[in-house]
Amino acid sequence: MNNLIQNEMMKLLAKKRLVIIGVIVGILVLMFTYAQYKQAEEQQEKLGTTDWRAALQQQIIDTQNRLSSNRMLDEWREQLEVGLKQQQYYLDHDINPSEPGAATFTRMFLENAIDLFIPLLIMIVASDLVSSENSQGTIKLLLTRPVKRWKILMSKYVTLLLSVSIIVAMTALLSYLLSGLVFGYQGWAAPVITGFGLNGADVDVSQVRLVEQWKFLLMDLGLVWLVAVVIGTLSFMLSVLVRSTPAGMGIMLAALISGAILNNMVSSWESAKYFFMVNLKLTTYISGSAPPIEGMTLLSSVITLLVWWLLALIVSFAAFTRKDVY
């Protein structure tokens, strides 16, 4: 097995997916470090003041400014009024929610990457571990091995969780040392608030409690991790089905967008919630955001992706071992 999963591996990093991966990672983080600075430094402009808690008040201002439209829709409401009572529950207890720093810099990027920048990125190197055997004609020597199906196919989805390692490690290293160099490695003992429970647009503050920044970091790795580690099968289960890897890509990256836009409409649709794509976003429970629909909860939602995990890799195994070879 350790054979088989060392040759996946030269395989892999023959093709250069991971360098590619780096490369695209490093870019959007300085496109990303940019535009925050650019954006504090226009804010500090604008308020005349490096003061957090300025800045803080300005956006409860600009919020309670939108929440007087009255075009607004019920659930954008609902999730602006929650995002108020957390904004004034950070300024009552003088913490700052965007403390400076890398460290503050790389979790926001984790959490806004969760649900469609990492699984994109995922989905690159997952589509094609079995499907480029077909293209490259390579799938009838693999087949006719004297080596069990299922360890060819245990081999390939060992390097898969590899990878998926390697790329949430990556991603989190790159965020951090490259938004360092514009806002500084400090913040990882920064004080971050958990524990926010929520009921439509009422929040219960019973169950906050401070978590130092690095422990909530951890949080947000493990979260990423076991997200990417969904998807990764998911589109393995699709390499396994599908010939063509440009297919598999375009079936999953449908799926992935039309869970960013389902996760804007689908509040009323409460069975939408057994959706893998609606529930990509975990890393909402421990900040306090509102879910896309009403009564999901942390457990819910890793459950969920549990039972979607667990029946791509039946699948994917049950087809492989039965692929007829011609």
Contents of the next structure:
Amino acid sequence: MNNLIQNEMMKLLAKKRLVIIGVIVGILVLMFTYAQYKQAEEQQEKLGTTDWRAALQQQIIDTQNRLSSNRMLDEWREQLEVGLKQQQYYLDHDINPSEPGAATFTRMFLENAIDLFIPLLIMIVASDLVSSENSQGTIKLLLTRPVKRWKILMSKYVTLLLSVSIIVAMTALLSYLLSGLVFGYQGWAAPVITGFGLNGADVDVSQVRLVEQWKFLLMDLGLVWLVAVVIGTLSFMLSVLVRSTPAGMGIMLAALISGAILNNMVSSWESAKYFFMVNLKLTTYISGSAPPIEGMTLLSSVITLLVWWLLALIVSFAAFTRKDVY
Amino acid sequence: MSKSKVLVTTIISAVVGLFFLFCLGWTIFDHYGKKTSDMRSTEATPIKKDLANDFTVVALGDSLTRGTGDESGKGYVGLVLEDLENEYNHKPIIHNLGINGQVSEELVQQVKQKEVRRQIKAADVILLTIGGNDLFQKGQTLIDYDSQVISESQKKYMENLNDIFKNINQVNDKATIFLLGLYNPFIELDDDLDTNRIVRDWNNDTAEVVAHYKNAIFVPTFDLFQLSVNDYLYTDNFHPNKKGYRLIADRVAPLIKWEDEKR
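Next up, the form predicted in complex with the partner chain in place of the form predicted alone?
Starting with the chain above, the whole complex follows.
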């Protein structure tokens, strides 16, 4: 088993996929860093002050003005109201919700990347783990060895888990290192508020507490990792089921993008909460924004994702061990 | 690809993966383990005035302050600021806190907010438009005209206005407050000039209130829109358009004195 995993790892590293992913992350982080830097600069120009409280107050006023327009979807209104109350809470307690620094940037980056960007990166590795052996014909060589089929698949799956971990760690590390060039490497101890209780547009602040940013960042990483593992497993299943890699990627991509779109419009379609792609934004539960469908909680989303994960795993192994190879 | 390199990568990623798994478990326990910690409520630090001639304008009020109706989004506040910048070759700090549809009661609440008070404290000039929504109620006043209702809301408004001035003066009694009077957007729709009388009454009472505060100035706008109201109104026939805001700004800007404040 160990040798099999080593063998798979060697294949993975020889493909240089991880290097490509690193380059993609690096370029994107640099872009976002520049964009955020520009935005901060412009805001400062507009307000004539560097004081974050003034900027936050202005954001609150802007949101209030958007809310005052009566032609607005109810669910957007609700989300805006929740955001507004949280911003006001930050302001009232004199806590900067976006303390400048690389730690904050990394947190924001992870929170925004969790539902689409990270899954896409994972797909690069996961979607051809098995199907590439098919298309290159090497699957026969692999299966003629005196090893049980499930062990071969298992070694591939373990490799997937390992590379998922590397990708998540690499994303976090690169965004910290690169954004730090501009924003500085501080911000680990900055306070972040967690524990907002949501009930429709009402925000319950009785459970609210402060967490140091490094703790919050680790929580985010744990959640991002879970999403990455689930997406990786689903792509893995497709690469077992579908012979061609592009087809498998296409299916996964369609699911992910539909999830991103659905997130904005499913609030009235209650049963959509059992789709995995609607449950990907796990970090919103700890930062306290409104979930896409009322009643969704961290636990319900995690369980939904785990059910999908388990099913994907069972299907993968069942299909692979019974498949005819010719 | 050397064997040891592969082995090292494998071990590192395995350790990282286990660590993430641990983080995940911790997150879920932390999220559901209800620990309440007391939120420390820190005192807001006052805005530092880093430049001696940093001139701060705080604009409070309703859609007129916001600039609704001006395609360029500046509104009279933006125009006043441009005028000041041109005249003094230096950009003032602006906090525009205007909210569409705000009525006097909401403004009373707003000036009590901690951060708003902090900004008022740093202000040299406070621009204020309020009352339009109290009186017109999106045109309802005109449709079902009831003098009883109007005089009641007028009374309430004067109380609120007093409240607003008192709250502002509590934190800052040095800043000059410019309160803009109301104009009558319905002047051309109204043949017997009932609305004119109502707005005039309203303005007179407002000016009376303003007169009680020595750092406050009432700036009339009624006359600006009196003769050709349709030229100066936006397509909603209620808010000023770009030209209308220009008129207001031309009246307010010259009143503002930007001396080197030594406070």
